[in-house]
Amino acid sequence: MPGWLRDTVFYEVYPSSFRDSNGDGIGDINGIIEKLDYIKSLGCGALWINPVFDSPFRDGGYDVRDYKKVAERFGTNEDLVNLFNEAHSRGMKILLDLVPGHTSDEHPWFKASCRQEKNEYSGRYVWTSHAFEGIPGHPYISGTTDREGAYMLNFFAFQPALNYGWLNRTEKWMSAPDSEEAVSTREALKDIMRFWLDQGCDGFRVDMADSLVKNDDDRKSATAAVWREIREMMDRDYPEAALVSEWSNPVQALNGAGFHMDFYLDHLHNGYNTLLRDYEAGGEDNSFFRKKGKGDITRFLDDYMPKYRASRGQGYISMFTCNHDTYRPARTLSEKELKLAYAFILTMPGVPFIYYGDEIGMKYRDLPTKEGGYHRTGTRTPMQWDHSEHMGFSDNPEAEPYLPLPDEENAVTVEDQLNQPHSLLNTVKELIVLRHRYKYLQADALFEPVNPGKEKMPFVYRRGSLILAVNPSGKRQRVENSVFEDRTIIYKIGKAAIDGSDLIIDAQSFMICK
């Protein structure tokens, strides 16, 4: 387990929408580079990044064209380096976006896959016998190739399903896990994995990780015997180097397949769900942190608490503030809310991960698709720096920016909050002190509920030897409680006091104490 993890948080970087340093109005990676000093600010000591390979951008760089290239339009292999190489200079970690189960359909390997006649990479992607011959329970395309077969995708139509082989077999053309083409393929993950480790990158962000092997068991065994031999190299030749999951399922990723950290997904209903997004579309949002929310705790426990308890010692599992398929939390929730719901996020155990603009409060916009968003481009809109043109995001008035930036002349921005004490942004950067501070607020300290009951305020509970309390209700709050007894309040949002062994906590408030 890489040491650094223990007390790190992570910001995640949409490269076509935080800084454009060429004045294209996109932004690239230059202009993330121009921003470390700001990230390193807030006190996060690593950054994921979303794809920057050579891609059609028919979803967002998650269709790769060439895992080894730098995107034109974000620069060269030579800045990416140089942006490692900056990274570290400020003790700083770069994750890279690895899509490893599908590509573009324009990358070579599947151009040449679609010969009719067998080459190195005829069992590179998945294929059936003939082009009559579909995939029951499966997406697939037949008929738009030389080739006599249809090919699965692994979700658009222009994202062709590499082979790691069917674990449950039922058809002659289903590829064994430890066939000779199944094998080509995961040593060709490895290889990229290399190419970019060698050259400085400090491990990678796994999309869609859990969809390697076809017909795989529900435990997922054979997907996560493909991780564990990966993490074997990784072990050996780059100790140092992490791996996080886009699973949500930490007994089979971080138990299973040797994660070092799962992505805890906002699925609906489940419990990170109702912490920050527990509505349907046009329906009420019954989330914990929203003041007129159901202030219901157990909701997220009762789901949070098994994947924890069944987990800890094997990986950590990595609540962020939003993504770039999520709904922005402002969507819905107050600056008081999100001080709330960020708190709670960044006193948790794991590895958090905050979204670039989360810490300022940018807004969800309901936007028209670009590049495969869809509902998700609301959420990918540009950084929002300051009050010049463009906000910031581009310095040339001619360029049209990525995603347009919002008309209010109120809109937020990281300039405004900067100079404001009590701002969201300040808030975000004194927790993460706290968090740097205390160890017991790091990844691995013991995370105990103390007061847990369905609409009971507050919610109180154990780091460690911290005590910690949240309200997100509207109603002052007084809970006696024995582990109160001395101790002393060293943070606190909002108003909180401790009468000997009593808790008074005002509405919308948030306390640690020791």
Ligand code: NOJ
Second form
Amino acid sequence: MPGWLRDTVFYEVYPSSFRDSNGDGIGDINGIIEKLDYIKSLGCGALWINPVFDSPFRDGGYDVRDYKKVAERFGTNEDLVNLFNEAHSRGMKILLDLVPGHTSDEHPWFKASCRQEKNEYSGRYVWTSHAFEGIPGHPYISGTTDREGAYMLNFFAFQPALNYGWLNRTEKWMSAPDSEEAVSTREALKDIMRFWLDQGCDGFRVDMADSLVKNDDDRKSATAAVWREIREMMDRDYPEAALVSEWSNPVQALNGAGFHMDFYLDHLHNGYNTLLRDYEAGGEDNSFFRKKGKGDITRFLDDYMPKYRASRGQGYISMFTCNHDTYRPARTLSEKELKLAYAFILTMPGVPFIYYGDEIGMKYRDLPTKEGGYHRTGTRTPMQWDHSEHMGFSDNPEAEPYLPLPDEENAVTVEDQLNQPHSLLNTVKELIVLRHRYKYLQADALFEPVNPGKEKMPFVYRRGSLILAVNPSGKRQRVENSVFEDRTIIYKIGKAAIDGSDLIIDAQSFMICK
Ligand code: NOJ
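I have the form predicted on its own already, so could you send the form predicted in complex with 1-deoxynojirimycin (NOJ)?
Next comes the full complex, this chain leading.
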């Protein structure tokens, strides 16, 4: 386990939208380098950057055409290596995005596999034996290639599934996970990882990490075996590099597959979803951190606690403010509500991630789809740095920004919030400072709910020897508990005081005591 994860807060960058350094309207790698000091000033020690590889960009770069070449819009391979070096010189780390389950249909491997004559890549993707033979229960395409067969899709129509084999095989064209072709896909994946790790990359966020071996069992044991093999390579050759999975099943991803971290994704009605995005059919948000929410932390805890207990010591659950696939929390949460939500996320165990722009409460905007974003497009808009042209995203007034910036004069910016002592941005910074200061707020220290209950406010929890309380409700609350005796408040948002064994905490407030 790379030790640096214990005390790291990550920052996710959607590269097209972060900072355009060459005036073409699209963010780029040199733009990220320009802003490393800003990211460091937040207290974030590592970045996850969405795919930066050559791609037709029909799914925001998750349709890779060349895993070993940086897309022209972002710069060159040299720029990327330069980014690794610039980050390292500041004590920071860079995770790239690895897409192991599929490629673009423009990838040369796929083009070769579409040929009828047998070649090196005939087995690199999942193909049936006949154009008229589909793959029941799975998406596939047939009739578009010279090759006699149908190929399987892993996501959108232009993302054919790479072949890691099938655990339960019912057809003769289904490869075994230890077949020559599946092993060669696995080796190709390792080769890509080594290519970037050898040049200074510090690890990967792994896209759809659970999607490799098809017809896998309930435990995903065959897919986990692929990752275990990769973890062995990492432990042996790159022991400081880290892997975080898009899986959202920590028992499978951490205990089984050996990932260091696993994202707790926003899935409808799961525990995480009830905290920030509990949208009802009519659009009303009843999430825990809304002042008007139903205030029921048990909906989070019932889902989270079993996962946390079962995976503790095996790896880390990663909670994020948002990611590039999810509505920004400021879609429904006010600045005050965001402060409390972030206070919670940044004081939980595991390794937290902040999505660029969430630290200033950038809004979700309804925008027409761009590059396969669909509803996700509104979460991928350019970073709002200041009030200059294009809000500091691009210095070229003639350039058309990757996505439109907001028109409102009072749109949030980094520049404004740096100057306001109680801004969301400064609150995020304070919280991260605390996390670095107290090991009990970091990844490993025990998390324990103190007073879980349906409508109990505030929610009180323990991290190591610290006691924390959050009251998202609109009412001042008084709660009696011996855990408060003889304690001093070391940090608060809003108002809170301890009186003997009582905590008095104002509406929409948060506190930590020792
Ligand atoms: C998950 C990624 O986060 C998402 O953006 C992408 O569209 C799909 N995987 C397909 O790769």
